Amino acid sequence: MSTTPSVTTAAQKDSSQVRQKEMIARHFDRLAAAPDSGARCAYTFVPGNLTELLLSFDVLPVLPEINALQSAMRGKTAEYIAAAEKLGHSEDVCTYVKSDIGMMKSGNIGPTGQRLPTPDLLLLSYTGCFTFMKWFELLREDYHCPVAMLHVPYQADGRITDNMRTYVVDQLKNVVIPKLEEVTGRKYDEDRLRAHLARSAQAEDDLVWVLQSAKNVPSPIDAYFGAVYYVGPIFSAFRGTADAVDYYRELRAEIAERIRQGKGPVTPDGEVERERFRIVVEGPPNWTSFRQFWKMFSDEGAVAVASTYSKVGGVYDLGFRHDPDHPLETLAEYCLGCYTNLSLPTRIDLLTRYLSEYRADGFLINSVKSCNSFSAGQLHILREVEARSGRPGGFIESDLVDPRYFSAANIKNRLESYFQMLDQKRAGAAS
């Protein structure tokens, strides 16, 4: 058990993180300038987002979940959630939604301190989260802008059928693309889309290499906390851009050098010098106390070698890549294959596979109070994965962006007990 005192210092960052921060700043600069520049913007979501298609129309993506989590890391979501609850939104409503509504009612000032533009389009790609539909209904009441919905069938049987793919492609052709043409006054340009998709595939190759680098011992990355930075560009506004290609090339080179030197992950509080536990993590992180949460792991030498949250915007390590030769079909397959669109048996299979392939000691579930698309069925997942893998599971509870539901003492006690149990099992196996 660690007795290291908690001291807040300036967070350590790799050069790739600095690059990413600059990319994000430039994107929000473009968004802030949109009312004057005439640029169009679409609000959309991370799972199943159609970034390449938007970029082919010169439409700027705005992702409300990203705004909410970044606001949480800056300590703003408590006031936003309070504002939404004063308007009548229940405590049980997704806190991403309440943070977004509260931010909108408080001037719509984005995470970088600049005002976000009013959307020209609400583009809803429905991938396993019913809340998304209600969220955009609420935004439509205030923004009075066009809405396009892409309904994506749930992968109940764990596979994508031809009928499912065709169903999504038909909606892209007959609903989404015509709406983008109407909003922008531009015609669909498939060659531009193909170019963006080719860049996506290139970046996806490097991302998968980075995530799979955690199979090394010690792992050079943390695939839960650290991976939220790694997946940021590809899950949000940058997939399909030259910026994304450059970022992932630089990130891959950094990680390759860490492997060469036999180093562990970089955390905001320094490097993990000794990898004591290799953990697979299910569920999103808590954003209001993100650094403190991460430190509870790193202080114990616990490194996440795989996670499901880092697949919420695409399970690329199962082989999917955007294919420029089949542009609309590949967009459909991407939407159909996002983690939140997978059935519970498929999620169980994936976790069990990660435990074996990444030589993990155990797995942890962070059950998030207000995120049913992740939390529903997690106790069943816990029992099934333990039975199949023979590895012990742990269970903690928090929330996405509501600080009222992050109990640091409770989570720390549970984690310390879990790591002690892993230590005891290891000692017992060695004796």
Contents of the next structure:
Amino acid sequence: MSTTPSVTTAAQKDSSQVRQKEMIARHFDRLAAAPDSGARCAYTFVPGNLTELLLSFDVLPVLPEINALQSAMRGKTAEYIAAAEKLGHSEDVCTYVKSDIGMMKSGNIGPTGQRLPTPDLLLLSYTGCFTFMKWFELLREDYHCPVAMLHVPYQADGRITDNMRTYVVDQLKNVVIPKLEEVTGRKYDEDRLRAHLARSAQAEDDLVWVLQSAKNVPSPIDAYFGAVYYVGPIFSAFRGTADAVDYYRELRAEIAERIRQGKGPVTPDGEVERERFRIVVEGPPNWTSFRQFWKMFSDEGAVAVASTYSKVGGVYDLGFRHDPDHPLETLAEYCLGCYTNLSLPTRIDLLTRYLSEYRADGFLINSVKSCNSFSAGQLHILREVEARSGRPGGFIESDLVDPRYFSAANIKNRLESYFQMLDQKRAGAAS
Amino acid sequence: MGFLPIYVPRELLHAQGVLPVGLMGGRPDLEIIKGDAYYQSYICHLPRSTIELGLNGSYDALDGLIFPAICDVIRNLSGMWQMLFPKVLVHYLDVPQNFDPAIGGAFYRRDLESLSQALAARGARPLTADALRQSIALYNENRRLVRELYALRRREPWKVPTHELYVVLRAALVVPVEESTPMFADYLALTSADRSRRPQDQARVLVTGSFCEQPPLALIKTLERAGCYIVDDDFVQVHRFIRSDIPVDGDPLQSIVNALLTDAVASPTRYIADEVKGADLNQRATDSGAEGVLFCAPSFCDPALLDQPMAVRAVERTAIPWTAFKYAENNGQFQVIREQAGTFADSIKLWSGA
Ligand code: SF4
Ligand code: SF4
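Switching from the form predicted alone: structure of the form predicted together with its partner chain?
Okay, now the whole complex, with that chain kicking things off.
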């Protein structure tokens, strides 16, 4: 639709990106070496992950969701999903699960091409999604390893009650920690945990600064597609590490420099030189055509200035920080506060708030077939947020890692019409 | 108070003078006018009919709804209900997945106490131990009769056709326990005494996966007409979710809590910690003398469909054959299912004859 290219300069890697790549490579090297080194590893989920606790036991985290999305970016998920469906997994269920199972059945080769170790523990943190529970029940049948279940109640009334907090802390004390002690043969060391939590809080401060930098006009970051990379370390194996602290400090400095220079976000195809639309995005991205999907935005000069997906591993911008003075309570609060554990009214409030705080022109929902946790209710969200904010919402449908559900032409059409409508609205308001 | 599948402790509501009303979505003939505008095509049907019935005034008599924590769809529906019907009580019953009485039990107890207080704040009687004991006793009797009906169906399935039993169980969701208990007793007495009901050459099957969104009655009839005796099932499971009597002595609220922790069915919506997945299903198949298992889940039902590969593996460890199909509550055509179930029943009969 737009005739003036919005993306012009060639993309180059920032040093934070290089650092992140190295961190990931080192982590997967350690995982690949685990069978020989004797290092323990736990499979666990992004929302409600207990990385600091795992690190305090020297346990290496493996995040199957991240493996699935990485597999999608490498074009592997079609075959993995087909393998899982052949084994009887329904076409109707979450494709992360099927991708993971297909990957396991195909040799468990991780994103770096190295074999992942089998888990010593499945840390089933049941936060914000029912599917997690079934996922690890399924994996347990193949891995025959211990499972630590942490049931995190849902914030149905939009707040964390004492009952919820106590329940989670009780499980941490009586289920999760004893299981980690059993698996590692080590005693729980609260001082180590506190040290990790202190580092988490430091990194979280910088992450929030980075995400909120999108309040600038033009925004120096893309807070949906670009943010996927920014949240990577803190949502996965690195929260609570010195590496993460360094990464976020470096990233912050880079973004500060972009603001100083009045630059827009970097995309894989170059920099967005002309910010035409500021958009808030709800829902996870599609991973099989991630670059193509992003390009549909950046070609139009559409920049995501806030997203909910970048909060699935923690809604830090509302003020939560890991608190080393209350180690177990803070882990409980963290688990309870992840985005998909929030009630629908709270999600609507948050989106409405983003639209005004980030001076967005509108919002888009990418509704993924896989994920009832995100998707059930999104049409209601669409109407409510439109009504409250007075800004137009768009709705597209795709999937996380199943390429069969990414219809590029269809999505492109919808996006173009949506941006056209924003343009017309703007023209109407100006006249 | 309305409640969604699968289970709420109806005794608690009853003890406070509240009528529990079981809601299970809509019938196939319910025209969905508004509900579809709330849900994408890849979400099960129950929430759209529930919204439809809410918006068309069918639930106006209810003072509120309880949403048990069984899946993300019902979970998110609770938030939509808060917004669409701000005047009614909306309670999300977060049933624990930790079954230690001191942990999950304590959490659940406090959750029930908050439900009880919310009901009292809306005019229900405050909860007393004596009233709760009486309610437990009434529901024990109610559940006992359901167990008897299921036992009779296991012994003489021709006496208790499932399409009849199902209607009786559904009716019991919307009347007081004082009425449903005699209704069960009457049905039990009448059907036991009915000598005109004679055995037929049908295959005994266990139907599983239909614990939330319900199949249309015509689907149940289709299975029966295709040559199946349904000897166990997951339909209208609230009546059997707690497997035995709840003690009436001691602390009655704690007894309700303990019943959920230790005596509930191994539903796909509950975390199975130490037992083997599917062991319960196999036990049910053995107990009911099932010759085949029909996996019969609603389309897009996460708990049922994610569970199914594990349940299938468990069934395959026995010699019992199985088949699987999906449905939606508004399906009107059953030709394919009739053929599938008919072939399945024929093959069972063939092999059992051999
Ligand atoms: S259903 Fe959604 S939240 Fe749950 S595992 Fe799948 S993608 Fe993640
Ligand atoms: S049918 Fe399944 S997915 Fe749908 S509301 Fe019921 S339990 Fe949830």
